[in-house]
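The chain below stands alone, shown as structure tokens; this is the form predicted on its own.
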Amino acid sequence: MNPESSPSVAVVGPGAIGTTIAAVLHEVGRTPLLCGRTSRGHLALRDGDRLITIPGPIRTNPIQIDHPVDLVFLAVKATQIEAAAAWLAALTGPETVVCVLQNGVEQLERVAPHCPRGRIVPAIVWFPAQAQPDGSVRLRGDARLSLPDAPASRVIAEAMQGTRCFVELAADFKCLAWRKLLQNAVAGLMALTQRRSGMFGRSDISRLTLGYLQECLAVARAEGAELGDEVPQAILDKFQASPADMGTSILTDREAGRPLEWDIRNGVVSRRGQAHNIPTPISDVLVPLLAAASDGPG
């Protein structure tokens, strides 16, 4: 595709995830336009060794945007979608593509109500991501995305074609996004220890988390996704596996003393379970503890 030819693209909320979607377009000289809180000069990636930098400005008001953009790729928290909404407004049309790059199995009903004009996508992100001190962001593995299989999902497909980040478009989009979801679950784990995922080498550890996989499936299963028995053990085993100081957006929030998306991660477990008449006992424990660590009180 030649960029001539490329869907115009703009980028809300360029943290972790948003830079390096920026990144994978500008480096094919399709750089989108930049919109978040904080003003900026240009965005960096760090990939290994490579460094890519990405052009601003940052737009910060939404009055600055005067047309829509053919896909706006929504890149900000799920605790953060209605402060985005006036972007959302300035940004869309009938016609506008909003891939949601949120986790979670609830994008549609949660970005609707702040989108009535676009179409939007949920997808799933499976890349590690982290923030650094000095402001870049450190990629730490193979960018990829999946989409459902629709329509609206190959205007993504091709504004992401040649660059090196991977796009599926999934028939199974659902047991995939519940499959996401029960690897998110379990960094919430990570979050109320402010540990790494060092911690998932421990027996007890290990052992709760497996119990906790264990009622997150059967939730998923009754939510209609097809997971087989051995996914609580390939997620234990793909964080067992992960180096020691590995962290997860939710500990970085955590950390931070940032509000936690601990309803979109882990209550809609038990949300979910409850609908279904499934116990969740383990859930009903984190979930709480999540809750009064994101929001307080004290």
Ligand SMILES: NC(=O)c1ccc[n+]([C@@H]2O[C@H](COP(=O)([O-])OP(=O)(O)OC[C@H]3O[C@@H](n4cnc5c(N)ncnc54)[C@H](OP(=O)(O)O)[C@@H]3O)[C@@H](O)[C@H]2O)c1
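None of these values were measured; they are calculated from a predicted model. Think of the rigid core as the biggest set of C-alphas that the two forms share within 1.5 Å after superposition. Positions refer to the first chain, counted from 1. Compared with the form predicted together with the named molecule:
- Here A241 counts as shifted, since its C-alpha moves by at least 2 Å between these two forms after the core is aligned.
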Given for the second form:
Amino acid sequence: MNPESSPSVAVVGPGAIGTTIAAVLHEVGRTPLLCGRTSRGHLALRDGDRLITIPGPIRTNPIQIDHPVDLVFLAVKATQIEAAAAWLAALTGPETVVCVLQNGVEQLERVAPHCPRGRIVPAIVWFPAQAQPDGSVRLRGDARLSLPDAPASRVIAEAMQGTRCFVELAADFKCLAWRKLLQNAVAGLMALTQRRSGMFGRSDISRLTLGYLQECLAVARAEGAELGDEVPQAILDKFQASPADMGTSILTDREAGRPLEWDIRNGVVSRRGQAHNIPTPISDVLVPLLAAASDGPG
Ligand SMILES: NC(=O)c1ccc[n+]([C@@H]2O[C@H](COP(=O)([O-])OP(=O)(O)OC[C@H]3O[C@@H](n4cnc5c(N)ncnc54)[C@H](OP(=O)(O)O)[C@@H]3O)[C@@H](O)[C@H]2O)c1
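With the form predicted on its own in hand, show me what the form predicted together with the named molecule looks like.
So here's everything in the complex, that chain up top.
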């Protein structure tokens, strides 16, 4: 990268999260290259009353890319990594940093086989963003990312400097990632019942949620995440305090009949539990149900 100039940036997967990142970069004059699956002239982000339009075009063919960039934000769903591999091949060189904007704790292992060059950095995405029926994306919180405190993360922090997306380099990244995973794992229950947060007001669902969270906590600790005993109750409290109609992306995907990110959000707990000889009886019921729901109605 030329130290005098801004890094060249591409966003692969211009959906809810990708559009938000593209918008905050565009606002400060660093419009990224947009690489997607669906052809569109521009992207639009709604933030309160503000509408930010990011000029396209959205590239849809990796053959159009003739040189690597300094930084790639990979914002496809975890179920879409393989399909996006040609973008990674075209956009990455040995020095390229690939920031994976996906839920879970396995970003490195999942992306590395499809990204032979470049340095992969997992990110925790803290802001909710939702695609709207008119094709725009609504940002529903302050844009914020956590990254591991590592040299490659600094490339990302510098690229985002001056934007309104706050980037934190976290010494306790593993702990933060597992805590978020526990929250995402519980949200999987909503995809199974096809209900929103209101369901956590039921005493039976509260008991199931706490039992599931204890199981996830044991696995998280075995993986080295130092999470306290209070975490399960704190996560349940948060769901119970949410508006009853608050949904989650895995529920939205279920309602739309799309594949679910069940493996990175729920399957990981049984897989890692098995590796540590930790019994995961609740996961053993939930995971096959989520996997089957992900296959569609037939
Ligand atoms: N949304 C949130 O609030 C939120 C919050 C925290 C974490 N996350 C995580 O962030 C990740 C991204 O989620 P999201 O909500 O932004 O998903 P999304 O809205 O579905 O966006 C995914 C984007 O990737 C595009 N895409 C799919 N296959 C592609 C391919 N082969 N090449 C290029 N682009 C491709 C999709 O194109 P189409 O438009 O053609 O479908 C879509 O624009 C997920 O892991 C999610 O769990 C999301």
